[in-house]
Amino acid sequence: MTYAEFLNEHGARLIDGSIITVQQTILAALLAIAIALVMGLMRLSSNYVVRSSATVYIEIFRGTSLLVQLYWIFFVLPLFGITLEKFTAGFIAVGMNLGAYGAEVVRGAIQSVPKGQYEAALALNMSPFSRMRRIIFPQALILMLPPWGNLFIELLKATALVSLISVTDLMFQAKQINGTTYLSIEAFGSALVIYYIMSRLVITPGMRWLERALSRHMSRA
């Protein structure tokens, strides 16, 4: 079978799997961003309980395997009365895991803003919320974007694990096609190319464009 014939026969399944992968990536990214912002700010809190709670979350999700976390969310939580549909369990596990890594990016970026900016905001008698919203966070956001670009690529690749709980993503479809046709090169080669296109030709240029746009905005401001 030529590769053109392979695509003609199985291309639709690969496209369907790619759509599921994109959906998983977007939903997991939104969840990861929300968790990272909350946990990153909690890590900077002067309250010991708040700071410790964030530290515990981050250490657990960074210190254990994403695959184990995925299995816990999908297979173990139902034993405690919490049952999630496999698609939902997939992006929640990936989002919670990458959110823990993102929290440290948020914390580090905020702490990297020059102390003079804090002092200037205090001199203007700004409230803590106003200081963070108007002065500190916009500058920290620019510092966050490069590492967040790498995290989004890692997140995309991490979504391949959701195939292990039968989410019909790109990797699931590739494995199913390989299982019925034994065309390993064509099936997994196609998946490899699609993942590469998503990461290097979509996510990376998108994050670079966002960096430039925010830098221009900050310069005008």
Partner chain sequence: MFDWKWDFTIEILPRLILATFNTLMAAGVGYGIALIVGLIFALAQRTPIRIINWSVREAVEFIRSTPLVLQIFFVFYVGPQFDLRLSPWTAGMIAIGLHYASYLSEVYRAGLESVPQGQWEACRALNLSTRRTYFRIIIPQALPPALPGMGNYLVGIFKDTPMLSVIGVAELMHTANALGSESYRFLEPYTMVGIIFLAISLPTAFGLRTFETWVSKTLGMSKSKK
The other form holds:
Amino acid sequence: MTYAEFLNEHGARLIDGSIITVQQTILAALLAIAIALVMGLMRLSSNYVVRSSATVYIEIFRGTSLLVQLYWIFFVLPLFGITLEKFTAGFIAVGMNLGAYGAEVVRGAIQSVPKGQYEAALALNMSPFSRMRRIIFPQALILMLPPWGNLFIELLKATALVSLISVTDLMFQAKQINGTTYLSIEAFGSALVIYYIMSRLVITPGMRWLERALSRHMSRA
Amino acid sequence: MFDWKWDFTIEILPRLILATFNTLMAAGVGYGIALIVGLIFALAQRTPIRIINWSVREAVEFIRSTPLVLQIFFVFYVGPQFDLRLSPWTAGMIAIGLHYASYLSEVYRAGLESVPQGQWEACRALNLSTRRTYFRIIIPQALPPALPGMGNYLVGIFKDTPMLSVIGVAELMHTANALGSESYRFLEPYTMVGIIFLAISLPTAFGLRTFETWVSKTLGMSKSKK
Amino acid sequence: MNEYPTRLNDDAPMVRFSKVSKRYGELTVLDELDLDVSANEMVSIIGPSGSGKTTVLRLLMTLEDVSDGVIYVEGEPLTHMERDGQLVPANQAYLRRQRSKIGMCFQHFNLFPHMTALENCMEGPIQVLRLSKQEARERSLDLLDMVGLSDKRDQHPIRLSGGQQQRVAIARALAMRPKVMLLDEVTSALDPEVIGEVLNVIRKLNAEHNLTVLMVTHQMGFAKEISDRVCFVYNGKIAEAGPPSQIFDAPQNPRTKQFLSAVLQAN
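In place of the form predicted on its own, output the structure of the form predicted in complex with the partner chain.
Below is the whole assembly, all chains and molecules, this chain first.
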């Protein structure tokens, strides 16, 4: 069987899987960003309870495996009366996990904005909220984009695990094709290449573009 | 709390602890492979031979951009297609070792590149041999900036070992799955696995941070007094 | 390589640059430069930035390869060796033997940050010269004493001022007992108030250590006071050379005049 015949026969499944992978990635990324912002800011709070609850969240999600978290959310949460559909459980687990890593990125970036910026905003008598929103955060945003680029690639890779709770993503389809045809190189190899294209030819250039656009915007403003 | 059964927890604990040793072994062996192969990757990217340089860099990029779990399947299933049967352990160690070797090669590279050019020149001016230059001067300086990355990936590889369960390596996750399907109880096995991971990774991360400060202090490269 | 002798006569100078060129792609930094430096001579190289003066030192230290021409040290080719009566690129063993004649101090000191001042000085003598720890230690302590830093011997570079770091770097280079010492803008990275302490050490070095010194500097006053000869480098060649009195008080070449008046105005 040539590779062209293989694609002809199984290409549609790989495409279906890729679409699910893209959906999982986007939804998980949105969730991760939201969690990262909230937890990252909470980590900088002067209130001990707020600060330490963020720390606990971050340490739990960074200290255990994503696979453990995924299984826990999918198999154990129902015992507490929270039953999630597998698709939902998938991106929630990935998003919550990467959100914990993102929180540290957010915190780090905010802390690397020079202290003089904060003081200047204070001297202008800006409120704490507008200090953060108008002065500190925009500068932090530029600093945090490159690490976010890496996180999104990690996130895309992490979505492959949702196949283990039978979400029919790219990884799942590759496994199915392998199971029926035993053409492992073709099945898994094609999936590897598709993931590679998504990371290096979509996410990486996309983030570069965003960085450039943002710094242009900032220097004009 | 929520139907948590302590007697069941205690009953499964010995098997989980046994599996923990397998997890630690998988992480240790995988990390050992990654440390060595990663160094080879990093040094290969410093050779003046273009083709080696380029192909290793591309391979590292590829491995870093694709999911580990897919790589584990790939290594495990591609062998038989060529009549080469790898045991789950062998396939798993190759996959996870190569994956983290790619990450570590970047850490090594950044570490080596952080040593200023002037240090190489000073070694040349003192007529130190290449070996001495690397071992006495360059590596001691490249190490402190590389340590945090190396430590993160040690914890990282440990947390990624559950993926080996997909090809049947009998580590923690695999055991928890087995326990769950035997008893139809998932709460205790999965929760215990989570707790075991926390109990190992948090102290390890803390220990690594202490070690990093100790190293850079011992080498006299931080401003604080000894 | 046939045009170059494989070895110079016994009355050869300590250092000879024979039609040495250095090119980076299209850019020619040194253009068939000729330069002789006698034993115990103190030569300053001055010139506008980008004129190639630092390259002269870097070639002599073998930090970079010559594109053309041959450098001789003590009559022997530096980066070439003789084979069948011809000059061929030298092997590592030959290079290392030749390199042992030369020491260098850098603009940015390049001290080893993970070693104390004393350990920085002892590293070369122990590892390269194979001195015993005791000998290396005594030699290094003497030199640290000479540069006035005995009390700082157990400090790491990060805890020393720029001037102190540069003095350690000089001691470190001297500990290898080179015959030729290269000083590459050793005061350029220093604060004005500590330049004096480094210059004092260089004065001593010239007076007490019988060294051949080749120095690139921006300190015109110092070059004038201490040099036996000053070379003005322009466009990859030595445009004018002579005793300081001639170069500074009666320069012949219009480029030299132009450069000196620009420097004087800046000061």
